[in-house]
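Listed next as structure tokens is one chain, alone, in the form predicted alone.
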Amino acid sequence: MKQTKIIMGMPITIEIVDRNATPDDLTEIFDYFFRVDKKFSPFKKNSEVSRINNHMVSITEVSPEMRQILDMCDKTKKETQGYFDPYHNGKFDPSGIVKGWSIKNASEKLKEKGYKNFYIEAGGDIQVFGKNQKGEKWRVGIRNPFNKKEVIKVIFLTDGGVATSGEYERGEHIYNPHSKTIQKEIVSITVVSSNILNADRFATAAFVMGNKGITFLEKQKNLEGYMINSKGVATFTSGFERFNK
């Protein structure tokens, strides 16, 4: 069973192969999506992220699940020397880390109801449990950020989750919080991790530091990437190679 909705801006695609899958609880996580949505989105008037900002809520009054979000920002931001930041121009924008944040949650409320073979992709981030219909790994493309058309690599993943940072759908819009320009040395980082929210907030990291990205990447255990620079150059983490078949 899948479907794919428009949320957040994004479709959001829910594929579950257990043959006991039924509507109602694909209708459930897609509710659940658009709760992040109107809770989080920082284009939404009357969103929490927009009460934040205009100062219509303070940061010590905001609900448990914005705590979370913004306790991992926080903690983010460590882990990257900085290099992760969600606030631009003086305002909150926690999209680098909620977009897995939800999808692991979305995938965690799948196991509960018994789930043992699904993917959910969001924007590009996904997040896979199981096998596919084939019974076999899930198979995720990479696509050419020159040419979005093409897939230019494909892993094979059982349970893990992949996030990829880079201009594909927005133009240039993530911003180096250290020399406040946007790197140009590299067009797109992929990350994968046994979970998507650490895949998608260090994507996000990592893209910002341009070439030391990989390096970044490298030293970290449980993450892998796969990184494009300007001149259409791959290079990737010692541990990539294992996804290949």
Contents of the next structure:
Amino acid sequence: MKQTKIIMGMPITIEIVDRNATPDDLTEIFDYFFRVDKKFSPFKKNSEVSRINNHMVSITEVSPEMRQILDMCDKTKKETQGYFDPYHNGKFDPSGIVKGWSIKNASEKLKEKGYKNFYIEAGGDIQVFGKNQKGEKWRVGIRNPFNKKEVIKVIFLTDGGVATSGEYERGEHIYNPHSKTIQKEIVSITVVSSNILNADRFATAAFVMGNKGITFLEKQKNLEGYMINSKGVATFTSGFERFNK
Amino acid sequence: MKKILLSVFTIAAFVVYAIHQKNEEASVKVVASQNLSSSPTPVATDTPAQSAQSAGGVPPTDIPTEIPTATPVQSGMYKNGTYTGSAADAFYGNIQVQIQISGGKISEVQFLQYPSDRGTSVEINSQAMPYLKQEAIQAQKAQVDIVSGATQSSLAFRQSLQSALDKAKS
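One more: the block was the form predicted alone; return the form predicted together with its partner chain.
What follows is the entire complex, opening with the chain shown before.
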């Protein structure tokens, strides 16, 4: 059972391979994404993020979910030496973490319902579990940053998260908070981790670092990366090849 | 007496030398000023003539008058057809799109240009990062279940798309 809906300004696809999958369960997960969008969208006037930015709610009296996101933002900022920064021009925008966080939560909801083989993909960020329709590992392609119709790498996964940050994505998120510039060395970086939240938050930060991003990922435990530079050369971490089959 | 004659001679010699020097300097100055003044004059007279000619030859006054008449904008509706956007710089090369309009809406966006001419300048930098591996990216034919990637919304893409849409209006 597979369905796609446009939420948070991007297509979200859920595929459940398990035969006992019900449309109601899919709807419940999509509804969760709608609620996340309502709460965290910086573009919606009444979202909690907008109310924080408009000083209608104090940072000390936010909802428990917002507290989780704020804590995760702080943690990520420290772990990435400030390269991840949810504040842009004085406005709080946690989008760089909310996507991965919501995919992770949605995946956990499906697992609680007893599903073992499925994936959730939102705007190019993916969490897979178990096996695909053919009973094989999920085959995740990395899109060619120079041509969206092409896939330039196939990685094989059973349980894991894949996030790609790139030039084509979220133009306002890719600027370096340290140098206040936009790096031009690399065009895309893909991060593979056991969960999509970690993959997403480190992909955002590693991309901003430019060439140093892949060295940064190499130093992290449980993270592998595949970086493509402006000349079409890919550099990947020492453990990345284990996803080749 | 001899002393007076000698001193008079010396003074005279000085005066003669001084006059000679003055004349020489003057003559040098004259030559120099002639050289300087002779070369700029033809250039100075040429440039105004040329710019006046080019101003008259390429009538810039015609361009502004043509634009308003050529765009009697059709209330935001796009004309059916195929339109090519301008090439826009995307840092690492150009992006150029071609759009197809049918029923007044974009029915297809095609990439005419994207930075792919990279075969010649592949630099493998293995020295700086000995534990990292590198490869030149290559399109894969294998089927995949899901694709990870960034969505196409770069500034260059939007710029090229906008210029194609502008053409579709006129």
